[in-house]
Each structure stands twice: as structure tokens, then as C-alpha cells.
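As C-alpha cells, one chain now follows by itself in the form predicted on its own.
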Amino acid sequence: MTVSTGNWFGLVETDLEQMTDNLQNLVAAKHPVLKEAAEYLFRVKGKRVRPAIVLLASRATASKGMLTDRHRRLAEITEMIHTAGLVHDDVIDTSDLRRGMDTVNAHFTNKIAVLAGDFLFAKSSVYLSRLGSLEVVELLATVLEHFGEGEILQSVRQFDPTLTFEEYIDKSFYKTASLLANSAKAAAVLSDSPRDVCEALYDYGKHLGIAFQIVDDILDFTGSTAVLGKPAGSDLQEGHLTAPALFALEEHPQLAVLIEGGFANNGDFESALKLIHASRGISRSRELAQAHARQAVQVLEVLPQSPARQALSDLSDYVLDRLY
């Protein structure tokens, strides 16, 4: 099964393709060693997922399917928001690559890392402000929260097999789906969208948001190190237990007394790992995942149809595709 990114990339190409350039003039900075650290950061290409989002259901939404200004702003806000989250995350995790690229605290220092996630948090703020919507303001503060929130519950239950679905469900939502659901929110308030549309719009980026999660966090067990961007199984050897291994416990209990052991002894992470793979941790996981994007594409039908829309479902495949 292989699912062309063009369904939905196609449609917002160009859009994205400004605003990458675009970020490059807003982040710029007057310290010579910050603007080069802005700038590696936007170096580092993906797919832009988080602002094609935006911009998708601000076309969806807008009248005659216009994009804005406003709309493109916060495109390029979502864009310096999860950038910034990502520095802070690889600082936290003491990670040296991302997308197979040094990161900025392996390329730079830790020092410089954290200063520029700062520096496009403050960026992103004043930007923010800068739409003229309260609301708004108020949805992408949420974001800056719950990124908070979600490192936090990660970092205090790391070696923990007593963690609960509910527990990985939240630390996914706040860590990745908050951006997804209030951003895509914010281009239907942009829109002027009825309150159904707006909430239809949070529901589809939380949905999506967590599938998406969920595949990584499946993919951290089942890829490689060239296609990660980062050694396989390094998140449970951090002690972040991700869906593969807490359906892995139901059926093998033994794995709980290596995980709290924090694989101290030689074999013991290996040992894991074979008991998730044994299991259906990765199958059930799979299941999850697509049961989250199957309510993503539901939520939907309150937006009339448009190719925009249908870029907004196809969108869901691509996310599930990635397994395969």
C-alpha cells in the first residue's frame, strides 16, 4: 500500500514553498550565531505536515476558498512553534539527529539550542499578536502549555510500566495533537467558521494528531536508523513507554521488571524488545492508530466538500502509510 503525498501536498505546494521562504526574514535575528541557528533549523526540511494542515483548512473554510494573510501567518506561527518545540525536545532527550541532520544541540551547544527555541517561542508570540484574535491567541497559548504539560508527565514517568493508556493517550495529545488541534481551529476562527466548524476542525487535528503519534511511536520499534533519523528503540531505551509496549505488557508481565530495572544489566534492553516484538504490541498499535484516523476523516463531513476537504482526508492515509 503506497499512498501518494500529492492528493493533499499538491494543493498547498506553493503556500508551503512561501512560507518556508518567509520564515527565513521573520526569524531573522541580530546576534550572528542565533540567525545561524534559525536558519539550520529551517534547513532541516520534512514535509511541513503541521502548516499544510493550517493551510488546508483555512482553504476549506475561507470564503470561496481564499487564503488570507492571516491564514499564512499562521501557517508560518504553527511552523516556528513546533520547530522550536522539536530544539527543546532533542535538548531534553540529549539527542544528536534528527531527519538523519545533527540537531541544533549537536551542530551548536545545548545553550544555543535552548536560547533559539526560546527565540522562535518569543517570535511566534509576537506574531500571534499581532492576527488581531483573541481567540486565537488563546488556542496557540494552549499549545505553549501543554508542550509543558506533556514533557513533564514524560519525564516523571520514565521506567514506568504502571503508565496507563489514558496517561500515553494525554502525554501524545499535549505533546504532538494540541498543535494540530488548535492551529487547525485557529484557521476556521480566521475564517469566521460556525462554532460546529471549528470544533470539528480541533477534533480532526486531535485525531490525526494522536494516529500520527502512534505511528511514530510504532515506527520507533519496527525502522531503521537511516529512515528515523535516530537510533531504533531509542525511546524505550529512555524509558518513555509508547503504545507497542504497554499492550507488550498485558501479555508478557516479565517486561515490566526490565523496564523498572532500566535495563541496567547487559541483554536486558535487548530481552525487551524481543518480548514487544513477540507480542501484538505493534499490531494492536497499528489498530489504534487507524481507528484515531478513521475519526479524523468523520469529523469532516460538517465542511462542505472542496478539494481542500478531500486533501484534509487523504491527509489521513498518507499519516497511516507511513507504516508501511
Given for the second form:
Protein chains: 2
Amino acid sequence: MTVSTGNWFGLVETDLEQMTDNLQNLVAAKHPVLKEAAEYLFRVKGKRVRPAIVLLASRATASKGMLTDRHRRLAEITEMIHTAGLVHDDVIDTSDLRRGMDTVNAHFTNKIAVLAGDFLFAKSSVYLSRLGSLEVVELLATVLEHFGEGEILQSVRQFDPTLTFEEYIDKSFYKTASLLANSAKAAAVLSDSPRDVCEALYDYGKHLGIAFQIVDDILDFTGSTAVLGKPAGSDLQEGHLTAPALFALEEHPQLAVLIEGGFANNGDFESALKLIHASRGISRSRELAQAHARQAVQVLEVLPQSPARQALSDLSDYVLDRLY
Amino acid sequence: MTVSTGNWFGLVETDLEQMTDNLQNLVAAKHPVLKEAAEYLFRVKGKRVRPAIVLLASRATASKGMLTDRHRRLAEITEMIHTAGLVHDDVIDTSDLRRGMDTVNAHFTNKIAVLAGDFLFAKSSVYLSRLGSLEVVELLATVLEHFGEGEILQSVRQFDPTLTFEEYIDKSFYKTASLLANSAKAAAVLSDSPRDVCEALYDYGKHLGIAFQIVDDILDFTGSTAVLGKPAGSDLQEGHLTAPALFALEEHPQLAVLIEGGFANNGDFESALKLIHASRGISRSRELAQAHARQAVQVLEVLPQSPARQALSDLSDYVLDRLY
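Having seen the form predicted on its own, I'd like the form predicted together with another copy of the chain now, please.
In what comes next, the whole complex appears, and the chain from above leads the way.
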């Protein structure tokens, strides 16, 4: 069943708008260029799935479902950390475009991008320490460590067709799901929730994040340049093997030769794309994403029934809806 | 009176050696290139003034002068944060050499340098949270914020002869002294010291750090290429005005014209260097460094007498000794 976006979004729409305004103030910088970079970064009022999860996890666990200032701050910190990670990723990957917009390194310079990312990480560390929970500090610090591990796992196995599914899922956890898992758990910690509820929200974020990443990886093959803001198959072209390619490799061993060769010959890349589309790679990836989304919904059962719990559940449908 | 290095160093020599070995284990990374970068970074067993201050501040405040594991970990974290800051600074300033050695961005790539810096910041955040003191987390997180502010203050006023002394001292505090001030105070916090002792160690680190920076800035003019690992006057050439230039500007207004022009004409930079050497800029800078070093020693008087307190005091002589 296809569920409309409104279901989960309505409950936190006002909170998210408030957060966006507040983010601009929180990262207010003295340097005019850094101020400009921050405004550039927080200008796009997208869906903001990450802080939405934190706010919903907060409402689902807080006493009487009431958000506290600390819950709101945690949502802001989560968005800051996510943004800082993107900015440095784009420097590391020398990317020029993200969602059809110039990246910070392209719009400004590498120098400004390194500085802006560091500044956001530093600000988020300071605000984190002021939340008054060492456990929450450690949860979010672990996310930063995982960002690095994920980037490493990705870069060390470029153009390597022996990459295992386990390594791919690990990489997806480190780069995407860890932030969702640890920040959702942190929301429950701030609510003084029992341990099983804290762990359930961690598992929710983990499975939802992995589903989210697999969907992204499918869209990289099936989306149009206009929607993706980059050409289809970009990940593969850069040697990053994702679920559709890994499944296709099981059916078409000749794909391994093309990948290992780095698509050096004219037409190699196009042949690889054809093999993937001719395989069951996309449909099996979709099934895998669905399985993780289902697991995300299941673990929510330890939480008491509430509109926020329902919204978290609907959100997992929304993640899959992006495929249709 | 010139004091030999041994006086302050002897007391923590074994601790520092142990720390250096331990740092390699703490930042052990899965990625072979990142492992290589970490080994490259921690290979040089220099004087390690920063962790030495933390260890001495710990001994000067701890019960019976005994270092705890938390004190040792704080010293390691301080060195990690310092190193991460250097690595990103070199990316931002596109520097190729540091102390006569290739920088990480030059020896490896910008990509590895951004990643290695992020990884060290992340590791230090995780270890910080495990120290179990929110106050210590906030003190060190503030250092990260100050690194950014310092880099900003520096870059926004390049080639600007209207830079004030206050701005120069602020920049020196943010870039250099904040780490010494906040980590020395954190050592006292971990010792459960009374507030006045914590604040005294903050002030000690602040004044020592500013003295240290001024001495560095003098050496940039008076040192040889062999000692500096870069040509003399490098800071000035890049438009960074430091104490000797700021004092010289008061005597020689024509220096302002050369700076503002960015040394565009042949011989401009050499003329500027001559004006600075002909002025009282260097000697007045030396006096300023001495004044800050004296203040650092004075604030130590609230601490009980101990070999560690004496070593901290001797360290301020050592900072000045680098000038002779």
C-alpha cells in the first residue's frame, strides 16, 4: 500500500520549520564567507528526514509526548552533523554537484568547505556537551567515527568485484544508518526511556537507514539525470559497487571483468549498465530494502501506541515510496 | 637566566614515551592508507609540549601527584586534537612543508588529509566522552570551535595593515593558546581541583600559549630556512601579519603600502623584511612574549609547591629559550 508523505510529516512539520530557522542562528559565524556558506547549506528546506526521525522518536518516548528543548536541540545537532559530513564527503570525492546544486567546494573553494565542515562539527560538539548526557555525547561521537570508517571502506574497495554483501551493508551502516540509529536512540535516552525502548529505536534507525541507502542506490540506476542531479549510474562509474551491481554480479560473471578494468574501453560502462538492467539486480535490491523497512517497523512494537510511533512506521513506507 | 630543557622534561619523559606508543594503538585504523598516515603523523617524537603541559598540570593537581588513567588519556586526546588541527590547517593553507617534512596533503593527497583529520577529531570525541566529565567534553569541544574561529580571523584579514594588536592576540589565542588553556584546565577538573586552581591552569595555558605563538612569529623572521623548514618571512609573504610586523608598522608607515599591495612588485617583499629588521619590532615582540610568560608563571602561585608546579614554571623559560 502506498502511503502519502503527509502521514508522518504533518506531526513534526511545525517543529521542523522552527528548527530550520534556529539552525541559521546556531551556526552564526563571524566570517562573512562562512556565514554565506552556512546560509547556502541550510537554504534548501528539503524533507529533513534525519531531524524528523529524532523529533518523532522524541515524541514517541517523551513524557506525555511533549518535546523538550533538549530534544529539539538534538534534532538540530543531528542535522548539523549530517550537513558537515556531506560537505567533507564532497571534498573527499571531489564532487561538483549534489541534488543538482553546486557543492560547497565547487561553489566556494576546498578551503572553505574543509573549514565549514570543521566548524559545523565543532559547533555540534559544543552543543552536544551542553545537553548534559555523556551517553548522548558518546552516541553521536560514534557517528563521526563511523563516517570515517564508511568513507574508508568505500574508497579501499573501488572497482573491486570481490566486494561482499556484508561489506556493502557495513559501509551503508557506517555512512548512512549509524546517524539514524544513534540519534534515534539518543532521543530515547534524553526521554529517560527504558533500555529496551532505547535499543528498539537504535534498531529502527539502523534498518531504516540501510533501507534508505539501498533505495538511494537503486535510484542511482533507475532515476533520470533531472531527478538525481547527476547522470544515472554515477556510483558504478566511480567504482562504488552497490546492491544492484552486487546482485547482477551473481548472474553475470563477465560484469566483474568490466568493473575490474575500470571501464577503460569505450562502451565498457554502457555494457555494464545493460547487464545490470538485464539482471534481477534491481528487483532483488528492492526486496532487500523492503525487508529492512519491515524490520524497522517490527522493532517499534515495544513502544506504546501513539501518533508518533505510527508516523515512524509510516516513514518506512515513505522511504520505499521513493521507488515508485 | 637560561634554564636547560631537562628541568621540566625529566618529570614526564617516561609518561610521554608511553603516550607516543599508545597513540598508535588508539588511532589504529582499518584502512591501510589511513594507518600509514597516522604512523607518518605520530612518527616524529618531538618535544610534545602540549601533552607535557597536560601531564604536568595533572601531577600538579592530582592527589599525591599521582597520574590517573584519565589524566593520561586526556594528554593523548590533546595530542590527537592538535594533530588533527595541523592536518586540516595544511589542507586549508595548501602547505607542502611542516618542520621540513612533507605535509599529509603533500605526502598523500588532500582527500587523505581531510579524512585523516576527521578521523582523529572523531576518535578524540569518542575518547573524550568516555572520560566521564561533561565539563571536560565542553572544554575540549570549545577548542575545536576556536580552531575554526582562529583560521577565519586569519584568512579574513590577510594583507590588511589595519589589523589591530587585539585581533592578533585573539587569533593567537584561538589558534594556539585555547588548546593549552582548556586542556590544562581539564586536567585540573579531572583532579577535582577547587575552582581557583582550575582557572589558574586555564590562565597559565592561555598566557603560555600566547607567548609560544609570539616566539614562533619572531622565529619566522629570525630563523634560518634549515631550522624553520620553510623560508624566513613566510607568514608575512602570505599576508599574515604577526607581532614583529605590527610593531614595525607603528614605526614605518610605508610598510603598510607594501603589505596592502600584496608585495606585487619585484623587491617589495625584501623591502618589507628590511623595514621590519630595521625597526624595534623584533625586540618589542620579545618583550611581549616575556610579559606573557611571566604572567603564566605568576598565576601558578595558587597551586601548592611541587616538582610539577616547578616544571610548569620552567617550561615558560623553555618557551623563551627558543629565541636564543
